[in-house]
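Below sits a lone chain in structure tokens, taken as the form predicted on its own.
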Amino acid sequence: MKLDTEIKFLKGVGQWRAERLKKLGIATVGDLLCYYPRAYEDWSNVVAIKDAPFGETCCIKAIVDRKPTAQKIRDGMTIFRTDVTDGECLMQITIFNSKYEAEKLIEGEELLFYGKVTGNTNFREMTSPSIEKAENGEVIRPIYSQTQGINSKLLVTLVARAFEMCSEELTDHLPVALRKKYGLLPYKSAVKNIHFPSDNQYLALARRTLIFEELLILQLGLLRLRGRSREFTNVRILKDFSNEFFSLLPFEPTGAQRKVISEIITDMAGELPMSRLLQGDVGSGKTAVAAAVIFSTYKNGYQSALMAPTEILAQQHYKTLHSILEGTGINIELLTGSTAAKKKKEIKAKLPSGEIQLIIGTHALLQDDVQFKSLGLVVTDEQHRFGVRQRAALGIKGNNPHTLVMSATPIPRTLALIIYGDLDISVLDEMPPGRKPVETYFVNSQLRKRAYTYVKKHINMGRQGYIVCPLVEKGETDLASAQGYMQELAQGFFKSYSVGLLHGRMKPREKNQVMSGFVGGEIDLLVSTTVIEVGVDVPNAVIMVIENAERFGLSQLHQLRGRIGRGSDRSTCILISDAQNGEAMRRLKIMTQTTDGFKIADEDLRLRGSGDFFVSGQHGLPVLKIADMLKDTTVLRRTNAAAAEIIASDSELRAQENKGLNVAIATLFKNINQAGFN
């Protein structure tokens, strides 16, 4: 059986189970073998009853002393009890309401019991343990994440069957010399021991091997992508006009802005096209940096294009850059899906003639009939909304133009090096003077009315506000629903005000209509889901209430909070939550203590792991199966060095010993239309 065989053809699966396995991301037999356990039960470390630590999970081998007795304590509830002995001590086994488990307790049978021991010096008890026959039972057992109709025990059976039928397909991807250098297992052995480890030592080695391989393959893929995009360019910025641009500004640029602009212009003077990420917190001045670079690009005789993910954001950039660059001679136009047909035709005629020096737009810029005379710079805003492929699609409209991508989503540098592995990174880590931090408070739902009264007070002063909810529709939970909540507020507490609604299921035209109404001041209060997380500047919006705040990650809360405090007025964010668990309380407290997005991102990574930052839907990169950016930093550094060494000696991985690496890269990136790795 081949690794790419559809999972339904594996014995014991069939169509019904195949549909449910797909919910776990398992579509092929190979996917099943790469569906690694989430935890393990160590049945191999058997302890004596007298040595069993109280309150800790352990495995005990003992003989059933007698047939269990059954006692009904109420309708529908029966307790089964018996004693077991390891020849030295007795221990009571208690089973609640499971005749099936009780029937395993046959008098005189030697069994393994896995669970927590309670009691005292004279009495030991294990309640509702897992029970297995002693023969061949002393092993480390894998525990898998499951879904309805697919439990962990079934997955154990299916994985064992898949390994038996496909083991010869599990060939090594890494060169032998590399495995020896870093002390790694052969791939087949690593897969076997990650699912069914011989012992804890082999389990640790299997994990290290698979983590190393996954991170190495990812970084090799990104390095190749980066190398392929770095062909020579004819776009050379021979003179830096930054000082002339600064003299046009009504404010003094920060030191961070000057440093980043210098980095970018230096890149653009080279023979290779710049490919740089500009990362800065909300309000750090990224647009001014982009304007400076666009100005120097124009003065050197080239055109620029700026692409934003939404029409509203594109319109905002158009207004901002038009204001900053007014009087410089730069002709700026806006091209979006809603641009009138006549205007579109006019713009598409003026771009190839060079009459337009800066075009700002949405995905409309990617259309085949949008052509340029001399495209020198491509800027994409909110990079995580675009895949690498989309960025490249705009880039091919010029002769290897320079690329600047901007993100207001602070990401820890270690993680950014992986997520944006095809880019150099510049960071704006200084806020412009005079910008007031958003005051943030955390309250429970008992103070909701007081919070709403505070919102009303601001609206009465001519300001605007947001109320953010995590769900669109009422589900099985009691979480606030944006739709229902909006109606409740509009007909109740905020009856005398204009209340708008914004959520992800609305059509783009509807979203634009609502946001335009909010920007124009027609809507006093906007009830919204996280679609406003990355949005337009509304300086008049100074108050935000976030319902069920514990449902959001720290970085997401920070992005939401960034929608207010865009003007010179004092702004306030109120987090409402009745959460009692420690982690949620810690996260919400952090939000009240700092407005530094990079500190928040570090805390978010520490508390929640890398999953929130590293998902294919957000960054266009493959989801990692076993590696964790936070926990595996040591391996990450080793694979970083190994990948650079491999690419330096064989950039296209054409050497015989690197053939397997090519296959592995193609597999990892199989769902990512980025590069055509083969």
Ligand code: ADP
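Throughout, rigid core stands for the largest set of C-alpha atoms superposing within 1.5 Å between the two forms. Numbering follows the first chain given and starts at 1. This is a predicted model, so every value here is computed, not measured. First, how it differs from the form predicted in complex with the ligand.
- A movement of the C-alpha atom of Lys153 falling short of 2 angstroms is seen between these two forms when the two forms are aligned on their rigid core.
- For Val64, a C-alpha deviation of 2 angstroms or more is recorded between these two forms after rigid-core alignment.
- Once both forms are overlaid on the rigid core, the distance between the two CA positions of Asp51 between these two forms is 2 angstroms or more.
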The other form holds:
Amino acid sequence: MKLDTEIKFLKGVGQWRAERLKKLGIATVGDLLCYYPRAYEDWSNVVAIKDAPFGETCCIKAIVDRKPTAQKIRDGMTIFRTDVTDGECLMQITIFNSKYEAEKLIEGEELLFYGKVTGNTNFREMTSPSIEKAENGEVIRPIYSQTQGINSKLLVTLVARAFEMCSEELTDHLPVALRKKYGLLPYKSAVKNIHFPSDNQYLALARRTLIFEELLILQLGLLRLRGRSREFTNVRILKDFSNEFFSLLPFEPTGAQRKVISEIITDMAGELPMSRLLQGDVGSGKTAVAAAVIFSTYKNGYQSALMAPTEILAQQHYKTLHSILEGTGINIELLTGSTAAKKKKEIKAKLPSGEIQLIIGTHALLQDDVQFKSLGLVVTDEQHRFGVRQRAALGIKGNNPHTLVMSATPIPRTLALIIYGDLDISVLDEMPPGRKPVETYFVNSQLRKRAYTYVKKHINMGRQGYIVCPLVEKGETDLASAQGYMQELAQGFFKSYSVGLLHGRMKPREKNQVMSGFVGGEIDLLVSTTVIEVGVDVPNAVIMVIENAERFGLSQLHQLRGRIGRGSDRSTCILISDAQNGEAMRRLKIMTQTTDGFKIADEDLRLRGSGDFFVSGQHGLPVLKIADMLKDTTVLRRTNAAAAEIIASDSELRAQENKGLNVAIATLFKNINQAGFN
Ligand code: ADP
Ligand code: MG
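Cool, the form predicted on its own is there; where's the form predicted in complex with the ligand?
Time for the whole complex; same chain goes first.
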């Protein structure tokens, strides 16, 4: 049996269970061995009955005094009772309704009881304990997260079997010297001890080993992605044309914008390609930064590509850049899925000939037949929508072009360093002048009409607004209700206004029509699902109502709210929710208290835990099985150093002792492509 053998072939699994195991992410025997316990029960630390702390879970070894008595009570329920003794003290065992458990209580048998002792010094009792035979029970037992049809006990059996059959294949990924240096277990021993620890010390060591290994592999993988693009480039941006660019802007750049632009252009003069993340909260003016860099690239004789995650955004960028750069001689085109065939053909001919100097588009830009004459710069906007791989894919099109990645997801800097380990970071830490924080209120649905009236009032004053309903188009029912809700608003309360509807199931062309209507001001009110989430910029929109606000995560609410408050006027956001649950209320309250993206991101991480944060795949990073980037910071510092050391001496991981690392990187990164466009 091999690690990549399908799980259905493991004895005791079969087709039916294999299907259920898939829900737990287990497709192969190897996956099963990497399905680590969620918790442990420590049965190895046996205490005497008289020493057992009241009300705390513990393990007691005792002999059954006599066969339990069965007593029927109401509702067909049976209570089984007996006494057990450890030679010093007596304890009563009570079992509800389980004949199976009660039958384990054979007179004179020595057993282990795992549970909570209650009672007092004269009378001790354990109710519904877990029971095991003493001779095979004094161990630390794993508890696994279960799913329907697969319980933790079954997983224990299966993992033990898989380990028995495959343990020889659990060879080390880490070089011996490294393992020694950091005091880690051999891989096989780590896997054994994470499932079936010999003792607590070994368990701790196994955890440390596997966390170390996972983080090291992650960081090495990211460093290698970066290393690949770090071959010399012949794209050198030697002259900075920023001042000329600033004279084209309808506003004065902020200090932060100036600083970041100069940082980027300095970077692009070097002989290694730039690989940089531009982080800036929603509304901080990242587009102008991109435009400045694109302008200098153009003036130095190179082409640029700007890639956005949605059609709407690509279109908006096209309009914005077109209007700023008009008259400078630069030829700009837009390439998306809905570009007409004839136009597409023309663009694909004019890029390799160099007649187009800036191409803006969606992932349509990644197609093989999109080729360039001299691609110097690749900008990707709202990067968390793209996987690490896609980012690299566009880079391949040029001769090591410079890459700039723009993200509005405010991640604490320490974390960003890891998540974007393959990038340098610039931060836009200043908002354009005159911005007022969006005033945010949290109301229940009884005040919905008043919220609508408030929206009307603003529209009557010539402003625009958004109403967001969270019904993402998963099933037909959801879609139907989203559409129903939209229709109702458009034909009811806002009948005499121009209302635009926007949802994910619309054709790109229909979406564009609505969006340009809103940008152009012909549409007063945009009723939409979350498709407006990212990047849309309409400064005249000053009011937003978010329905069922409790269904959104904090970061998502922040991104949504970022659509307003983009001009110098006061904006208002109204969160409607009837949530009673504590965590949801807390989230909404935080939204009313701050507009600081970094604070909100911190809270979001705290409330959700980094688990969810990364599982969602929103950063295009591999999903970790055991490490937690927020909590395992000490290990992280170590792996950081170790990874740098390894790459410094063997950047391609070609050395014999590093072969295992290569295999592990490939395995960890094999799924990230799926986290691409959504
Ligand atoms: P984001 O960083 O969210 O992509 P945008 O680039 O869309 O932000 O900019 C938000 C708004 O702020 C736009 O309307 C833009 O024209 C405006 N803006 C950007 N920089 C400045 C500035 N220095 N002064 C005034 N307005 C600015
Ligand atoms: Mg933007």
